[in-house]
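A single chain comes next, written as structure tokens; it is the form predicted alone.
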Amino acid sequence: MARPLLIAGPCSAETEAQVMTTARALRGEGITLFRAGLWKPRTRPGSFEGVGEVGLPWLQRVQHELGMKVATEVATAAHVEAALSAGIDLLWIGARTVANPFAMQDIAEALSGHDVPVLVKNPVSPDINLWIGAMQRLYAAGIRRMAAVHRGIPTYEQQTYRNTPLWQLPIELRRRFPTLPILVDPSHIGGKRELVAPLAQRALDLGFDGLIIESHCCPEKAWSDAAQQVTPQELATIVKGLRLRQGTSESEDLRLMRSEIDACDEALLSTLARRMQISREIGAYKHAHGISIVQQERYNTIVERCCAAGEAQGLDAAFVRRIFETIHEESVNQQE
């Protein structure tokens, strides 16, 4: 495959010095497309929500002094107008905004008549039609240079990743729109800097077109998302370690189907891990209340219900029974 597109920069533009220091370091590592959030939609009030328009001249300095293209997030029509007036090269629309059709329509109307590239992150819910609908609104407004960005799906459960990767989502998007560029945001999927490299490699292995990675000159002092940002030097090491797959004789359809199998396997493992965690919690409760570990009636009910549900979905009942007998055996082990 061709070398993937790489966009890098801090989660947030904090100060002019921080922006310029980070941009210079990234430029020194060969990065030419710089990202920094000026307006930051935050979950909780009182969190740092960005410097806003104050930061636009900082991004203009990056353009003029370093020759880099610059990108920032927009969440309202006013953000779009300010960014376009300042000559920002590329805009992206975040997950919370993509989930709101009214907001997307306002942004689409603000972009009408402008030839600017736009990245569209997946919404906060695993709704591919909502994601597609957001891009269709932009297309109807005349935006032709567009790419999707997969950043995972938030979950309330404690897990390895900040956002569940749910690779099935971008794989299905690629199946429906084979020519649409798809980038991956390993920073938001992982939520931890040590997960950026393996997730970036996974994205390339799945055949996606690029990466958007958060990089800060001093990550531990970042005003937002400190845990998931890497230094420019660490980013360079990550990039050098990435392996690009060479072309093979297998068809694109076969590759996509195999990628979907891989994504399903990852989802199965994640679900099994969660099931065993719950089993351990149940075991602790049983021990505390003097309840026996094995509840045969409950076990029989589970197996029969799952066999029936499996048959309804075209699965062999004996196959389903073997699976759940094994799962039950391990669940008992987890409760002991």
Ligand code: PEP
Second form
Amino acid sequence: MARPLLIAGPCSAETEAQVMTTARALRGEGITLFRAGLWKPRTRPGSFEGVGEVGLPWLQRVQHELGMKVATEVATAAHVEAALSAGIDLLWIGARTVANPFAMQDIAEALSGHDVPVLVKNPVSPDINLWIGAMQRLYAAGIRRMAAVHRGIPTYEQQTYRNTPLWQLPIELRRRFPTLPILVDPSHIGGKRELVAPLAQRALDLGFDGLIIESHCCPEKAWSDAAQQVTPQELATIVKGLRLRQGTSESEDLRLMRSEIDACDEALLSTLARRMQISREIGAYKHAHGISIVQQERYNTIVERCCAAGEAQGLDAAFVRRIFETIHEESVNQQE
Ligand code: PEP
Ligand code: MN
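Provide the structure of the form predicted together with the named molecule, given the form predicted alone shown above.
What follows is the entire complex, opening with the chain shown before.
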């Protein structure tokens, strides 16, 4: 597989003209794999839910007139049947569907006996086993050409990202299934077009195999996900700006490991921020109930438990103790 694999196209197919204009412009920029959602699982009712089967002939025009391969999302057995009979080249299963084992089983059964490639997005919860389980259902149905897609995880306290990237999930998936291609969807992670380029670069720096990026001929007028779509020209600029370091030289390996370290550091920082937030809430509770801030017994229990848990994971107990003393000190400051 040529790296990076690039898939681009609008969030949703809206009209025949929008599909053809976008696809033609992407083709002109060298994109050969075109995505467009026909059936759109929307988080909240009342949003545009896709044109459905009406759009299948539009995707066939993209195949025949532009020579592109086309991809769409399937969420039910009926979608699978409709897409397969229309000759859609590549299917993807969305984050909400992957989270539902009954839906996955139905889709797997509908796919049984068809040799079509399938992309499986991570589920909306950070559960690697749910993600793997979905792929296992497809594998058991005979699907052999499969790739996983990291599209981030919705979190309660969303700040920078629409769906927070949890790089440790695809990194762990790679560790368990080294030959499974893993793509990244910077559009749905970022939720804003200016985040697409840095997230795409990050995905490549972490060694993932490709990108699926939302691109629309007129993003601000898009019927879904307007804020995160880029024009085909912007997409081309983003792609040209990506640095792809192939090869397995020592410095390349080192760079990859450093990227993983950066991902770990980001995770550590979010966990610390969350811990301090809880500390502040506890502080307010203690204040309201006249409880003193430092509870020595509780502190001792935490430190002892963490030292033991850290040692069990191969960490030096004295190191763990130093870290937790510092964390505790800051927690107390946060409670004042
Ligand atoms: C999509 O790719 O348009 C989509 C709906 O993705 P997700 O399932 O990741 O939200
Ligand atoms: Mn979308």
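Throughout, rigid core stands for the largest set of C-alpha atoms superposing within 1.5 Å between the two forms. Since the structure is predicted, the reported quantities are computational estimates derived from the model, not experimental observations. Numbering follows the first chain given and starts at 1.
S.K.: Given a core-based superposition, decide whether the C-alpha of residue 240 shifts by 2 Å or more between the two forms.
M.R.: Comparing forms between the two forms, the residue 240 CA shifts below 2 Å.
S.K.: If we fit on the core, is the Cα of residue 299 displaced 2 Å or more between the two forms?
M.R.: Yes, residue 299 moves 2 Å or more.
S.K.: So, does residue 97 move by 2 Å or more at the CA between the two forms, with the core held fixed?
M.R.: Shift of 2 Å or more: no.
S.K.: In Å, how far apart are the CA positions of residue 309 between the two forms with the rigid core superposed?
M.R.: So the C-alpha of residue 309 has moved 8.1 Å between the two forms.
S.K.: How much does the C-alpha of residue 260 move between the two forms, in Å, given a rigid core overlay?
M.R.: Here the C-alpha difference is 3.8 Å.
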